[in-house]
Amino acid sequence: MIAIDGPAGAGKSTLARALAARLGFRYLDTGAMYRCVALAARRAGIDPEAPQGPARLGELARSAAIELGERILLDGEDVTAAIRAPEVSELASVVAAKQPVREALVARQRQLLDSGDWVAEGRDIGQAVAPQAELKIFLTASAQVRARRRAEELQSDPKQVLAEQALRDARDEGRAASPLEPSADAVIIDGSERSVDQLVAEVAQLARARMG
């Protein structure tokens, strides 16, 4: 089990996508089943900051079908571009704040890393999902890095990724569920000016030594 955390941009999903492939392990990405459950919410019409609204997240983290892969499967639609529209992943920030989706998606996130050779990434992997993995990388980056790729993804003004960023980095680090931080265990690695291939063949060896 190899858990990679770290904050919004950091290149964690192309880390992890790519590390997989290299280990010949699975891949897990917990973000994409937190932008399902907020796309569900969003189509329902559900307020998460209403007095029901954490308890109707919660139902619906439960009660979804998400499929993950090469594509997003939501209750059998595919949502793997629906998910990452900008809309989306803002109220998945605010979505896996409520403590009752957290329990629901790390739950079923343990279930799926019960067997087998995984890379998983997200938040809390290390701290909440799996904290018996036996690498655990913080994987981070420069503000100014972080917003440049994601205005890059999403062909918008760096500035005002920038500043959105910074909303969604201090509500991940100051909510109470699982709280955005390193693991005591972690490798914390800064990939501001390390190519892919760079940080793959780092991790790599890593994994490779706890292996034995």
The other form holds:
Amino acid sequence: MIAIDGPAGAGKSTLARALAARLGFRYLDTGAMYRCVALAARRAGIDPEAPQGPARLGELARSAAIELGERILLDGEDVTAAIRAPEVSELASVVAAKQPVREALVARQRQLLDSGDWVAEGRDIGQAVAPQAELKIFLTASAQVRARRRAEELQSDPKQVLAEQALRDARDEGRAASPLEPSADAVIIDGSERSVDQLVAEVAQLARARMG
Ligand code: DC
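Switch from the form predicted on its own, shown above, to the form predicted in complex with ligand DC and output its structure.
And the full complex, kicking off with our chain again.
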């Protein structure tokens, strides 16, 4: 079990996917699960800030049929592109701060990770989802590098991406429920100046050293 945590845009998904392929492990994108709950909430017209909002979101997080793989399916519908829309990214960060949502999704993630070899990616994998992981990586990059990458991906204005990213970072780091922070036993890697190939090689080597 390899846990990869860190802020948005640090390159976690690229690293986690490539690492899983290299090691022959399965890959779990936990952010996609929060995004699916956000999309389902939007469609159901649930206001996260309403008095019953968090409880209704928790129910949704327990019951939504989420299938992860090459394509992401929500209740049978392909939502691979829809969950990457900026408004869903924004709502995912709001939804992820609600304790009932975290409880439901962490339980589902633990169930998935129960058997087999995994690279799991998110914000709280090393801390909360899989504290038993043999290797924990906390991948960071400077705010500018992260915003530039996101802006290229989304084909949008880097300045605007940087501003939105700062808001989301503050929310992810400042929330009461599982705030984003490295666990004490995580290896902290700054990916700002490294290529994907360098990162994958470095982490694969750490994994081999840990797992024998
Ligand atoms: O990694 P991502 O951008 O797809 O994540 C979407 C949102 O979900 C983001 O605001 C952080 C949150 N998230 C979380 O709180 N815990 C996780 N394990 C994964 C994602």
